[in-house]
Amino acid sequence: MATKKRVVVIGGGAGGALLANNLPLEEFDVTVIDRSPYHYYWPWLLYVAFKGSKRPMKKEIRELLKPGVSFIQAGAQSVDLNNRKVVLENGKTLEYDYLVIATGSRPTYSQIGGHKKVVERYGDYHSSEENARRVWNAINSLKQGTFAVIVGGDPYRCPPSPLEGVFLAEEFFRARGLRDKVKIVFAVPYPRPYPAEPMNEVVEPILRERGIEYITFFTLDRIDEEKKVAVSMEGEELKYDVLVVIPPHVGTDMKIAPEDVLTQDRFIQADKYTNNIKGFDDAFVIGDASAVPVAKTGVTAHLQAGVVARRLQGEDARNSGRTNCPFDLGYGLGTFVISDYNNPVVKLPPSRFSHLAKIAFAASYWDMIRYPELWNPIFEAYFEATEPAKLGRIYV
């Protein structure tokens, strides 16, 4: 009997779970670690805090985890790439054959001054629970003034969240009669509310037609809570009354050897294609975790999950870069950012299924993650039908 090849993930978010469960166990020996017990489906954070929601948003990874893949509840301290060893907080030392780094990536808020202090006072809703129901306390206690997001740098987890809060804020307002009494305030380092230009040209409008005021080319530097005031470096000031910045990610906190896989803010260079860690045919990085030029989301661990599945299976899979993020615009209606490595974003216009495909996936994440061999062909079915390329022939 042939003896079966050890796989360590680190990590079991999306990524990492669906990569597991996604392996033959006749094959393959796997083992799953990760710092913490839970597994979070992190954009439902958005509707705990523009919505206030109390859906439970995590699950135990070991129960979202096939029988037979095994779990150790510890942080990965260091990784040897060279000598194929993962070494654990704990002290423990696990070899291995194949590496998948699943590790995400993580808000930092060192880079601006005084965004600690406005995270404290108002939350966000790209790292925490706790911080999320911190934005749903200050927008119920806002009855005037100026509510404002500003994108605090890239990168950032999720690219359409930004004014996906926005646009769910506006309605909030809307709906409580107070409207005309908040100022909605979006502030960007871009040159458009957008980065894509075909995607800013279906979202632009609708700012404009919601009243929703954005500034362009405000690179934020510094926030004075005291005299509520968010500064740029560009020197223009946004007053406010709450405040939300979107907090740009770094990568992972673990030391790696060699280090010059890692770039300057600690994401992991691998070829975009196959997910491989520059240099190592042995090593793999998904998800939020690489450097590979695609949108953090968990389409994208998705997809680059089954990709290294396959080529571990001895597959020449590779990845098209395809995007699929869900897109909120509020009252009911949605759209998706879909692109890949050949082609641009699609210009999808807004409509009341997008929104509902996008509340459907949510209500069936966790079985997407146990059961990978039920969803597959469902997903492979819809990816075929939405390439870009076809859908950038009818939405022009």
The other form holds:
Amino acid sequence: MATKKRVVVIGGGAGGALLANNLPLEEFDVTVIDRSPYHYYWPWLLYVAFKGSKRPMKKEIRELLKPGVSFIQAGAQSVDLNNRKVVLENGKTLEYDYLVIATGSRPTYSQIGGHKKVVERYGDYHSSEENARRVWNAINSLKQGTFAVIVGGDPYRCPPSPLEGVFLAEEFFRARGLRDKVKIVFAVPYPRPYPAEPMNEVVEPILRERGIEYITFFTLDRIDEEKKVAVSMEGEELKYDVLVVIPPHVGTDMKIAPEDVLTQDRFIQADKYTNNIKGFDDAFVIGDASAVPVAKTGVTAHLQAGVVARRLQGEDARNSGRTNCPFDLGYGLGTFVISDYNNPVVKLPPSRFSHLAKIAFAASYWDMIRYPELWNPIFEAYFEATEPAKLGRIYV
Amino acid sequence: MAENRIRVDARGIACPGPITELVKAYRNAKNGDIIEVLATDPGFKPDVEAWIKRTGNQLLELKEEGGIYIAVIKVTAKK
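For comparison with the form predicted on its own, kindly provide the form predicted in complex with its partner chain.
After this comes the whole thing, all chains and molecules, with the earlier chain placed first.
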């Protein structure tokens, strides 16, 4: 009997859990490690922050993995790619035949002056349930004045999320009858509210229609919470009463040898088609942890997990760079940001269907992680039917 | 003070857009630094021109070679 290949997966989030559950256990000995016992469905932070949702948004990683996949609750302290070793924070060492890093990305509060104070006061919806709850409390206590959302820097998880928060906040204040007393301002460092032009053509008219102000080319430098003013790098000032900053994210905090696989902000460089870590055919990085030029979003982790699982089984599977980011536009409307390496973002118009598809996805999320063998054919059919090359010819 | 040259390779980035990569590099840069951006998205040219106009940084060079846009920017507008 041939010995099983040892696969170590660092991270039990969307990418790591799906990868582990996609591997045949008669061929692979799969171990998932994670610092946290929980897998979080991060997109739900939006609804905690702006709808006050109390729906549970985490599950134990152990419960989500197939029987037969091992789980070790411990952080990885260091990875030695040359010697195929992972040293855990509990002192143990794991050796592997294949390594998959799926550690995600994390917000940083050190790049913008005064950022921490603002998060402690008003929260945000890219870090934790506790902070998302703070946003909900902050918007509930604002009866008049300015509610501001500022994109603090790149990258961050989920490109549509800043505007989703803005749209849901506008709906919230209108429903409370406070829309004439609360001004809503959205500031971004880009030339337009949504960075990709075709999607901007969908959302910019909605911002205008709903009376939401927006400021472009605003690169946030520092925030003075005493004076309640946010200042750009060129000295422009934005006054607020409640401020939510989309925090810039950084990559892994593990030590990695060789160090030159990391970018300056600690994302791991990899081949954009195969997810192989630069220079290594036995190590991969998937999802937000990677530096490949694609949006940081669950669908990327999901698709890359499928590609890497097939590559480990000897297939020449390759990523198309497909994105499929659900975009809540408020008032029960939604769209999707759909693109791939070869096709620009599709100008998909707002619809109730797109919003309901987002909610249906959220409702089925745990089942999708747990049973990829049931969901893979459904996703394959969906992605084929919605290829950006096809949709791009319909929505021009 | 030695001039620091930052190279940003945004080739192949369509979503969310190469301009986000420029902004990221700008955040970490100091006045006097040079940022060189490579991009393939045709939207990059008008975006970088508009960005220069609004932020007041200096565009040293903007050219296209075989489908690749190269922008060389001197950071001068930070306060």
